[in-house]
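Let's start with one chain on its own, the form predicted on its own, as structure tokens.
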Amino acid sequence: MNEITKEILKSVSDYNDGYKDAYSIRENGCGVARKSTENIKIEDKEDAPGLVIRVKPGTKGERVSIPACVTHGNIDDIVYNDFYIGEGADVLIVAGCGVHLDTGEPARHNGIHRFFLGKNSHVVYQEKHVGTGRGPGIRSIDPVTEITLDEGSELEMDSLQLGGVDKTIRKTSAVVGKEAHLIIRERILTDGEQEAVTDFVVEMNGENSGVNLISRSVAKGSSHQAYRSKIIGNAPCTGHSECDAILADNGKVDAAPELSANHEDAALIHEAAIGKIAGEQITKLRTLGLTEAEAEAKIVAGFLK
């Protein structure tokens, strides 16, 4: 691995010269190092780049990581990663990603992730996106997400893009089972010219299954954001999709939570706010001795926490 690649996996994984539990490095389309563990097994994909990554019945305690790097241009890299956890796992999965530029021309990572979760099992997934590199050419970080959650089984998602990112495409599906539960927290900051697309799509098809969608965002400089949620009840379920945004300079966002209850048990709510910092925030920070440029930051700060 280079430096860049190291220093990327610092700020997207945790990466410590290494890591204690299971993991695969990818770096500039190819893998570079693995583990597996007693309890968690990597393999490579048979029809595709990409991984398949299992974790046994009752695996608690773990976590598996899998970062992705690009550290020049002319590479659009796509990796097709499945996981299945088995019945009454509990682990932390950690899919950083980060695209570096110190040249013109683009680059790009396409990480396309499906989960099938087992009766009763429960995952915290963290993604973290992140551009670097002083070059101009555009950095694009287009992940898909596909979701099986089965009888009881939970799914935590925190996915954290904070900067540097010009064009990314967030796709999220999945379907939700029987007692099963999906929490998706996103936080997206954009600035200059970038460009942020978040599309979900969750059906409920289980009795007294739930999900919970959280957006929070900033539009800075002329950057455009837009949501789009959908949340499709099939059985008695509840589903709740909320949409925050502040605009900063030009910044534009667009939203457009959906829903669709199929089901007379079916309890769906959507809420989307999308406004300017508010003048009086400034200036009690600014009693404080902070500048406006200071306070302003602090505000962006507490609202993506």
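Positions refer to the first chain, counted from 1. Since the structure is predicted, the reported quantities are computational estimates derived from the model, not experimental observations. So that the term is clear: the rigid core is the largest set of C-alpha atoms that superpose within 1.5 Å between two forms. Compared with the form predicted together with the partner chain:
- The rigid-core alignment places the CA of residue 16 less than 2 Å apart between these two forms.
- Comparing the forms between these two forms, the C-alpha position of residue 264 differs by less than 2 angstroms, with the core used for superposition.
- Relative to the superposed rigid core, the position of the CA of residue 280 differs between these two forms by 2 Å or more.
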The other form holds:
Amino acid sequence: MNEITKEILKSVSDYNDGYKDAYSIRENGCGVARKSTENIKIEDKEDAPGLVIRVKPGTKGERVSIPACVTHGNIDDIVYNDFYIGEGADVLIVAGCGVHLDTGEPARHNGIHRFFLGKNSHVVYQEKHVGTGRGPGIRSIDPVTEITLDEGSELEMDSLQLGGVDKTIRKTSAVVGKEAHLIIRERILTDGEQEAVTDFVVEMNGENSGVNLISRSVAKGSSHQAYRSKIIGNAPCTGHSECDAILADNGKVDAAPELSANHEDAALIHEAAIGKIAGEQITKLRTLGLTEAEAEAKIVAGFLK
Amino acid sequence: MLKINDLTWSAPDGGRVLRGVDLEIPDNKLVVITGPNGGGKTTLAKLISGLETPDSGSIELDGTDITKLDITERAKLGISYAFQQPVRFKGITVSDLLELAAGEKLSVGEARSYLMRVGLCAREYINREVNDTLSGGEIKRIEIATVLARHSRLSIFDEPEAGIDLWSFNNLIDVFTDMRKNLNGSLIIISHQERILSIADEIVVIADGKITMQGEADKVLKCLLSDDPSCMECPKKEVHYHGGEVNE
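Alright, leaving the form predicted on its own aside, put up the form predicted together with the partner chain.
Below, the chain from earlier opens the complete complex, with every other chain and molecule after it.
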């Protein structure tokens, strides 16, 4: 494992010369370190590059880290990771990713993660993406997340991209079962010429299922972001989608929310707000003694916190 | 002392809002500015805080001309302004806002004490975002708490009673009474409320962009509440003026 990887691991996960619980570290397309525990087994996937992670039923309070790092150009890393969460388990999954370039060649990481949550299980899934290095090459991270929630299960997904990634296409799809709940919180900051596309499709198939999608983004420089979401209510369910974006400089944001209610007891809501920082917010913080630049920075930092 | 000299301001559409205001706000006094809606009260508060720039005239704080200073510079001199309609922020918590106001990291105990002074249960609010989930009364009290946290040289409250319930209003009176007792500077409240007027040291009445009355609170309040038409027609005869001649 090279030093760049170690630095990326520190910024995208709680790496401290290793991990306490189960983990697998991927560097430039290859697994370089791995540890299973009694309750969390990590094995190679047989039909494709990637892993199968199995969490035993009833496992509580454990975590598994599966970071992936690309540290030079001319790499297009695709990995397929499947997570099987046993009935009643409650675990934390951390899947940070970083792409580092010191040259002009492009590099990409494409993590395709599938989650199968057993009955009454609960997962917090944290995904943090960064781009680093001084090279002009294009850093791309294109995560695909497919989620299947069985009865009574809940997945909370925190997705964070706070800079350095030139291009990202983030696709998340979910099928939510009876009394299952999905919560997704996404925060993205783009600057310069960066581009980010977010695409959510959630099918609410189970009675009393629920989904809450919250996206907060800031587009600075000449960057461009597109947010698409589709919530499909096929059963008595609640769905909420919220897309808030702040524009700075010449940043652009497209938001295209879509709701489809195929059941009379499907209650679906969408909220979207795009605009520059409200002048009154800056004024308020200036009355507390901040300069205009300090006020803007504080508002953006709070918005993406 | 805050001294305002011949201050004028016009709205962007050209309408004259302030028509030559002269005013002195003495130290260690609670001064309430009142008057009819549209008379120029909020404009005067914004000009003092730097949120608006006057067309002419000057503003002095402790003998220093601050007319050309911007909002931030005035805030750093110790001028605080509590908005009539407080601003909401997504992602900024009550605790964040109090720390920004105080200009330093606050202990949980310190942050709680500011919230408790405005009648909010700190445990329930300290980590809440200052966003749309807060009611009008809640955010108003948080706005007041941010001014308390600043320990300002000059604190200005713009209609603090607007949009809050009776319980909150009673609490507000206690807050201002307490501030009055422990004043280490000046306190200006813009208000229509008789109960706020009654705790003032002095009352200033602004109507149609001019100061029409100024003096000790009990005398001005008596005049304002009087049915005697002569009092309202010529209030200057009925009150003792602070700060000399008043412009008409």
